[in-house]
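First comes one chain, alone, set out as structure tokens in the form predicted on its own.
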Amino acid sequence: MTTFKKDIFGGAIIAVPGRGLKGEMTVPGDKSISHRAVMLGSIASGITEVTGFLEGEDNLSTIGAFRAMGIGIDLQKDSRRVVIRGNGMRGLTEPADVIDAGNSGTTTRLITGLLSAQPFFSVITGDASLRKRPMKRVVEPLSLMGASISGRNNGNNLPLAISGRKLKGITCKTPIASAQLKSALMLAGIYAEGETVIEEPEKSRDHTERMLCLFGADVRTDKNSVSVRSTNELIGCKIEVPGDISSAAFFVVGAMISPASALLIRGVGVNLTRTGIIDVLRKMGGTVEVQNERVASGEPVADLLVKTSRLKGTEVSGAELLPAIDEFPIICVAAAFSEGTTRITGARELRVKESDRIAAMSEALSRVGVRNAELPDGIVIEGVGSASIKGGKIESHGDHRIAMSLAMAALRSDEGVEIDGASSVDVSFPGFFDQLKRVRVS
């Protein structure tokens, strides 16, 4: 096979074998940073100009939510540029209808914190997948701050109904390290009386802290703890969004596992709370060079040079996995083409993502001939080493990260991999298959 084939009726795509990935490329802007730029720009005073914005479905859900609350947001299609005319911290207006977050857990959980402090009533819902995902981890600590939130299953599931209240700061020791939970409390905390302190068992990604500082908020960090104080005003600014390392990770692994690869990925965010994927792959013997390091809008950025690598099985546990938790599916693919056995643990939260990612990856690997065993919080994978996989038809369960991971596995397949539900990639990486086709050596 030499081309990608699309089934326009079912959204299936056949990803095909390749002899390597070569050339230069960029990846879409960081999804997490794009979300936060819209949210903070909307409650800042003045204009916020965002370049490198990710025009994925999740981020468009965030734009839609704030437009529904009276914020003027101009999205210049295909230019990755957004201009936000912020109304200030008390300038949001009550939405006339239910806010639809689509498939975006980030949109839902972060604006739940923000809406808890607004002087109006609002309701948030989402698609069928999002309505199954747990929200109580955010609802309970916000309620301790004085928020009034109700929802299905005692507030654990969407839709959520929020009646804005005056909030008070709290000290919260979170049971898990979660950037979404931390960020929701911080966004509530900038409105709350006094100080809000969040202490995590491990440090989660810190994009919210960095961006709040950029807009002028009073934020202080100490190891795994962060605190915010009541803020009177945020000031609009210019934000340059780096390439998303979670998107780059697919091509990094694809280059490592396919022969004769030499791929340069330019302008990728290398925030230390997000570079766990590089650490894990290097531990497995992967060759990736971090070049041209710089800082843009408070975030570290670099170019990544990746070459074909001889990977070896390893152990990846909770603390190592946390900064690479979103990359679990593509780490599974790296493990599948490694020599020996890889054991990944500490991933229990992936049971309640866009899909049950542990079960979905176990099923997918089994279908293409890779032996593995599910664990309650992870997976054990027996790598095929230098051999190829047979390929076949696989269900992505509508999960964008699983679909892209399977496309990279297809590079080392005999007959290609037909990915059902591949259109889900537009959630985070519009144009993914076009990019893959461009750098793939047939």
Contents of the next structure:
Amino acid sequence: MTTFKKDIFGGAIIAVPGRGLKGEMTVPGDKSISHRAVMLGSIASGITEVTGFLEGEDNLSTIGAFRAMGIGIDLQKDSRRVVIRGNGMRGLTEPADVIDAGNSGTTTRLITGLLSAQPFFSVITGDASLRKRPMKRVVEPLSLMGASISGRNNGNNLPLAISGRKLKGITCKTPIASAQLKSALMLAGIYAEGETVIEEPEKSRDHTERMLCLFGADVRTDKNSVSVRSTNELIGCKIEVPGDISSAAFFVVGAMISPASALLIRGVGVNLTRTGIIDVLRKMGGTVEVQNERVASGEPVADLLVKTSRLKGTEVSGAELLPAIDEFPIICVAAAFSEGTTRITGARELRVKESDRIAAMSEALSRVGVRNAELPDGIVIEGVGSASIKGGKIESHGDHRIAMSLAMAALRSDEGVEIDGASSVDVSFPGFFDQLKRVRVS
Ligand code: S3P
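Return the structure block for the form predicted in complex with ligand S3P; the form predicted on its own was the one displayed.
The complete assembly is shown below, putting the previous chain first.
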């Protein structure tokens, strides 16, 4: 085994092999829920107090956007507690400058819905990755509601310029299941005249629905559809954010693929629209127990106990992937350490995430010695069974989830994995490498 001059845990970018993940840990707060808490708290009346908040870069972009619209938001660094002094449904003010959403698709798409209904002009932009991502999916249906939005490439790319208008409710069958799209329409819908009905081909994550109910909005759900009505007032409340299952997923797979693991991850959100990773890993033969289930702020929460597992290859369809949409990179790593072949299809959306995750994972796996073939809508991976991989140098493409997935692959490598662009982990999981160092058996 190669010895490294410096390893990742000293702040460099080399993830090292390990002999298991052991002990207990928690993961940072759920990214999706943290965004929504700031957004709804800002347009509610009175104080909203959020605990367990994720202080990741994406969520700080959301805080920055609402501060720019006149909302008082207190965040003491490393406290995971945010206090928002909401100004009510009509209390946002015109931002004096362009809103910078950084790397955050959720900030951009959800806020575009909200801004469409405000009585002022605003412009939203983001980093190079975000400026490439498709916005037409929200711009088109919002325009049908009466929104006035223009942007590069016929309104498909940031920067978007939004002139707020009086909106009217619509009934919309969305061509894709996307919580960002659904939520953008809901946030416009609570300002629109009449009812806004959104029907998805499959049910995407439902955190907006749940949280709007907590704040007192009139929201109805039925299978894959949701409807909202014009709302006069949301009432500020207390929100306890659970740990993010999408962050826990890296450690769940890391524990399964390394030799002598027993890891308890406490306080993880287990909303059924997010637990696809547990179902996929169980189908592959993974051992994960969901313990101590409870409910906090309208969201189910539990502890996850994970043990070393002999994984076998499987087929994963688009419907199975939807509740694990952000877990594609770490599912690829689980597949790499399985017996046999894994085929993931119906994952075309993954091409327009923070990076083209199909291409990025195919390239990264090839670099560390895992045979795979890219499909237009997925990937086929030949697992190494009980062997280890060689390791090597990979490019994260500035994508946090690619970086964290390959850090886990390094646990069962001969040479470790050098990750280019590893600081991207701060987007969703500040302290990721410290946590890994703490539970990794060396
Ligand atoms: C999110 C929805 C998903 C997910 C993203 C967060 C949300 O995106 O991939 O990380 O908070 O609504 P899509 O709606 O584009 O599938």
